[in-house]
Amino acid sequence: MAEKASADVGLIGLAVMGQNLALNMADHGFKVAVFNRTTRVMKEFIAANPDTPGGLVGCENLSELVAAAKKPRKIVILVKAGPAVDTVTKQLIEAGAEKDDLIVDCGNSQWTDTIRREKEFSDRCRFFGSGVSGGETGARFGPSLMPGGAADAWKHLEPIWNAIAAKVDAETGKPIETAKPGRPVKGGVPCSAYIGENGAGHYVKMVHNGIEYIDMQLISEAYFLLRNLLHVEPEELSQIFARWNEGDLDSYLIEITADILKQRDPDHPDAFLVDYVLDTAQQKGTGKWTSINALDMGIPANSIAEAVFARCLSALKVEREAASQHLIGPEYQYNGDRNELVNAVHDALYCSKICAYAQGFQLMRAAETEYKWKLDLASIASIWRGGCIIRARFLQRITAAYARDPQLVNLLLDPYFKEQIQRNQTRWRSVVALAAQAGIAAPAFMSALAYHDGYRSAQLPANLLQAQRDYFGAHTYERIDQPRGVSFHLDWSKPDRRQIKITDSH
């Protein structure tokens, strides 16, 4: 039987993420009451971890867990996103959770569900939705945490979240090295900050994952271009990525790419593992959610969508293999300077990365208006500097950009990023052109460049497009010599094609 009201926090769901988060909290001196639907898993977990600094309290049912937690209770849910979250929340309320208690959903829930739950349960508990990024290792030693819920309730969760989050150096923004079990990081700035009301935390986590999709796709395209144009072995590519990780591209994803590429295959010691991994990428849906939401709000996150579609295309392995026997691309042999190509791909990757993040932050800016949130974009960039999958040196620059100008409309307009693209765009364009000439699919590079060129264009071909819409559907058009909001229709079917003024919103 669990002790009465002795635990600082409760946790439900002891899969790997739940176990690691519980141990992280216990390492930081918090007593954690834990429950798992399969009681055996809970008992084995308690038995395997008898000496944590804060201590673990095993609970065989939810009533025990509620009774074990100090008021106002902080109860973390780590169960499968969807109906299970509603079920567990209702069960906690039935087990005695009260109006001032915080129930914190740390799964990858859709933000709209979190908005609904916060409202639905508002008279029975304080429902929070917190994004958690960093995978199993992050959960154990320091994740990036993105909580959303009632501002006045955040103060109760804040000490725990700030303690267990990853830490970065206050001056450089670099992650502080992961501690060993039982020896948490001392000092540093926590990668946790209050995001906003109701679903804001889960929304920002979704955008993080959308950016993660495009970041991974861009890195994979850089690898593929160099592999196919220079015909180099993965071990040499590993060395290239390791060098890149010492400069502007320094990031967790570049670091693990260098490590992956040098890995020998366990079954074929003379070959490399990457060459034996089937080229079909799976996905869990958060990248798709980001793309759908961008479409719903009319935000051009085309590169993020391309990363999702690239995974979809990769899944058509059988079709692609059959098509490769019939659809013939160009015969191309690269005869240029090898080092120049490596440098060009580096610059193309950096420029494309800037555009990818610009799209993600532009989407969050639009969400502020759509969902009536107040998002601190500098703070969001800062908590992504450590713990999360997209952690990178680059995020220190983004933090600085939004700190200089909190109302910055688009990351591309920040002086630093504007100068970087201006300096490197020639190489970026050469890489995209080279990919097209060689017949190598590089949708992320190409879409990022298209986004940049479209965004910097004072005029686009949409004038013809809108005229077409008016021609076949009487959808009207605006004129460059009239105020915005004044609409016209041309009677295309009549001989005189008379123009009719339709509306004047002013």
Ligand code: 6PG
Second form
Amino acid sequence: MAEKASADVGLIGLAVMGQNLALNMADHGFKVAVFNRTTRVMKEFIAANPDTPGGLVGCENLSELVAAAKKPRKIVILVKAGPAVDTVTKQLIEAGAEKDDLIVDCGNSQWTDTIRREKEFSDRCRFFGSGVSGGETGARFGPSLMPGGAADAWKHLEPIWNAIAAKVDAETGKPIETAKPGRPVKGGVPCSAYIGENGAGHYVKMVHNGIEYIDMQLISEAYFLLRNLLHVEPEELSQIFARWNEGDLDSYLIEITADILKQRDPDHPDAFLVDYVLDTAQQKGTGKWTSINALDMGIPANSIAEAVFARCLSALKVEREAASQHLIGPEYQYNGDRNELVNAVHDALYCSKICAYAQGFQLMRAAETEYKWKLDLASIASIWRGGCIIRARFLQRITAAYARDPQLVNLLLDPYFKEQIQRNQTRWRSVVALAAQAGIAAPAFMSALAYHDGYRSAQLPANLLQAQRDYFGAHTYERIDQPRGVSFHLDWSKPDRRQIKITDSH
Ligand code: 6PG
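Please supply the corresponding structure for the form predicted in complex with this ligand (the preceding block corresponds to the form predicted alone).
So here's everything in the complex, that chain up top.
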């Protein structure tokens, strides 16, 4: 039974993420009032966790939860993203939540919904949207947290968010050892920072996921190239990834890849499980949202989009199987040095990864203008160093890059990353060329290289493209010998070929 206004925080939604976040908060000494739509789940949860440092208070309805929480109330909601978030927020308000209370949506909500909700509920409560990354283990022992909402309300949530977030070493940026039940990590810098107004937190979480998509796709392509060119067993690849995890590529995703590749199939102990996993990728939509947003804002996040399309292509399993009988690729046998290929794929992965992050950070830069936010890119990189799915050693480098130059136009222009790509690009190119020669699909490697080469080109073929547009649709073109904004049209197919100066839009 709920006690009167003694809980530091309320939490709604006791699926795995909700349970784990509640236990994480309780481990840090916060008293957590919990509610779940199915009361049995709440009761089982309370019964299974009788002795947490902060304590759990079970609530059978939302009025009890509201009554149990200290003011200003901090109520975390972990329900399915979408209409359920609106419903629960309205129900909380009906149950007595007040104008100063913070309602914090921790699901993977679309940032535009969070912008709308923050506005819609502004005279009834203070609506926050917080990105939470790290999966179930992260939620339990230290996620990366990306909160967005009213700046003046953040101070109420900050102590809780700082306490439960993953921690990294202040100097090196390396994650500090994982917490244990009832024993939270002491010291370190929390992977949580106020991101900005209204939907900024959910936006940044979405970009995190877009980067997650391309990071995973690049690693999968590296695996696939080595597997098919060197004909090695997954176990040997596991050792290669484990070795890579000790250098520049050190990251959670490389670490779990090494672990995945060495695991035997429970049903066929002589074989590896990865070989029995069906090659059709699913998706819940955050990568797609990132790509749509990139298209809407006109930002070339082509590798992120490519990673989404790679999943779509993988899902066409039946079609691909049929096509494989008809569409014949090259006969190719790799006869080069094996170690050289492994090192080349390593470098291609690192260079491509830099491009992927450059695209994600470009998106956030553009979103500042689009949504009138002030995003601290160094701080965002710093809270991705631990806890989240894309945590990686090289995020320390990205943090340093944006700390050195907060106005950095593109990550590729940072001296460290510029030097890395300059040093490794020959091998990167050789891997892309090899993939093309061997007929092995490597869309992420290829699109990252195309991004890099396009971005560094002062001249692109868009001159011809503009001429074509003007030819068939009188869409006009600008000239290199005229000021920007001055447009021209030519009657390309008419005998007199008259060029007309159209407008000066500046
Ligand atoms: C995280 C993950 C998490 C979830 C993805 C999976 O940061 O903890 O990104 O949010 O695992 O949304 O997304 P897909 O199902 O689309 O791969």
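Just so we're clear, the structure is a prediction, and the values are computed from it rather than from any experiment. For clarity, a rigid core is taken as the largest C-alpha set superposing within 1.5 Å between two forms. Residue numbers count along the first chain shown, from 1.
With the core held fixed, residue 492 shows a CA shift of 2 Å or greater between the two forms.
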